[in-house]
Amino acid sequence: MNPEERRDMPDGAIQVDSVTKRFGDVTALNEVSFTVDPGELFFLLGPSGCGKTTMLRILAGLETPDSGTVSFDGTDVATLSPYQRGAPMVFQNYALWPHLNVRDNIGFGLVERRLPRREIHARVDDILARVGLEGYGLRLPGQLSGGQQQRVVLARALVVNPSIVLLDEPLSNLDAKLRADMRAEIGRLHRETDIAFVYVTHDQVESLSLADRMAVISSGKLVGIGTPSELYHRPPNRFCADFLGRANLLPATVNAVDGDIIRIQTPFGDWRACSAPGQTWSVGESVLGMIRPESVTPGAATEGANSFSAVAENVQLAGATLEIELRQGETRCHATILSRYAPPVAAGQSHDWHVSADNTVVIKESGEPVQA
């Protein structure tokens, strides 16, 4: 089932409604609401201390909200223990029993459920094969690499056939190569199931590459929710624009609003722009024009594109790309172009550049996140 089909379903696997959580004088979560669809890979994304792990612990039953409700498949889970919720949690520190071998670690939850020994054996065999750990069943956790231990943790969660799995920064203890390998593995395992995964991370690459949808959290508030493409290409506010990748933010003023096209006055001239759905704009309003560096294209403008000339102050080869710092007067921006096909761009010289209106996004000038 694809994400579009899931979003049409009336009830989600998880419904979070106006959840607030305080620790003393600190508000960790402030009126947070969202729905996770059945079978969806849903990310809670944000910087350290934003409240995303607190939200995951509330879903798991390890914390209790001060107000608001959490429902699984339409049932309020406020009075249910973590065990009764049937939503196993994958911790970043693995939390494996060091004295139990791989098979016993994976099968522990099945033993607790008092399943027949033959069924436990068959389920463990099946999940070992699915996570690529055939032949490792009798090893102790201390005899495994970090990536292998994380596979055991995933297997332990999946073997009980849950409808929901909660993942708390599961790749944070792995090196860069293992993180990439495990991202692919988690994506594959999710595609093979109809389980809803709720995945907490501060890593933009993990969320952008894996998520069906994601919720961006800042200072305890939900500030953006949507698909990775929606939030990356048309962010609803400055926080999402900055947090989800490098962004050029040009001070601008709204000159006119014509349907989906917003005309803005920028330091580079009168430009045509778009915005995230649901936004409203007023003529004369101070805004920001956001352009991603990879949307800045060298050469004269095509019809309808926004054009400017700027001096290339710094040109650096970064393997597959050229990273270029541009300046026109006091205004600076960054361009990223493929190095293999890039036209000659000389540092210290002025060049023509352009950006399409579809890749010029109007966002609110305020740096404070707004409630999504």
Contents of the next structure:
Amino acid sequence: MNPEERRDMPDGAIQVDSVTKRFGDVTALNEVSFTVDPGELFFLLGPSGCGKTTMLRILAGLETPDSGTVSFDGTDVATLSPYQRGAPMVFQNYALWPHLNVRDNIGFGLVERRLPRREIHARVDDILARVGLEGYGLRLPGQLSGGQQQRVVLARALVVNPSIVLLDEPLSNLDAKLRADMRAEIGRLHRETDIAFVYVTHDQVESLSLADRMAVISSGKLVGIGTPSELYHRPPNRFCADFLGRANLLPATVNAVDGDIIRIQTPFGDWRACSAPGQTWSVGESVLGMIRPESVTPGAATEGANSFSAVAENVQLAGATLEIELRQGETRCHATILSRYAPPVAAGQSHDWHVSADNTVVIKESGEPVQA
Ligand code: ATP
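Can you now output the form predicted together with ligand ATP? The one shown was the form predicted on its own.
And the full complex, kicking off with our chain again.
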């Protein structure tokens, strides 16, 4: 990003500008830029080894970037220690003091800040109630369950009233049921504060269900940024399409560009499609036509929709939904529809299907970096 563009941008709670970090031969982060707004629940999402923890550690001041800058509230934090940055980090392994009880673990940062004893007491009481741990204050960490320990860690981060909290896979040590409960709990705690949360995970469900906005990282590059709905329904590239959910990817060629509508030649015919904002398309370009399985709808096309006939090769009941594998010639496609007692789709028979142009997305074949 050039300095002109940088000047035009409002200061976020966090501004990351062209950050690169190498470990020997490994480029963990490659020219990554994004802004986190004050009070936002912002996710860094990507597969193992993509660089998301390195990014969080750079924000925390535990790593130094090789190039690029990080600012909090418009101030470059390069020379500030982790403590001076005032952005506490919540780790996946709880990192509590084993010999201090819950109250003392939570109040530790307030004691360091030399707050009066009465205020520390009141703030610890308040946060214990907010994280649902009243009555647990005198226990040692070893006398708590994993979920309770993670609540203590969250309480310890929130009690100092920071403007930023950094969370590194905070739910990964919990079992599936507890993870779902804690996910909802973190969402609630965030809504009750005006603190910006930066949350690292490889779990797209966690990200899609909680994030205000998210950045998708692949091999150290930022390849998508937006709201969960924008990135899921209009992925900017193949990596985001695949990583965020199941995707049918049809080989296609651009036939025409008419404003926001792109006409593409797919194996199913000449289809109308849309794309993520900010992308340009040329007639004759080889692209992919992406449709989510749940957008494939049984029945003949309604006006303006894309239609095709296909044989239902395989129909499987998955409880609430039917998972259907469709085939027309050599082209295969998956559909997910609501299951009913009398299924509308019989295996081995040909049926009409349609997909709206809104749910047909043209994407580039490669994972082009998309900077915020
Ligand atoms: P995970 O989800 O597995 O924690 P991640 O996306 O958080 O992965 P990072 O921990 O940021 O990934 O690592 C990014 C890359 O940098 C990886 O290839 C990793 O091996 C490498 N890396 C990270 N820290 C170091 C280090 N201190 N020394 C050498 N290489 C490192």
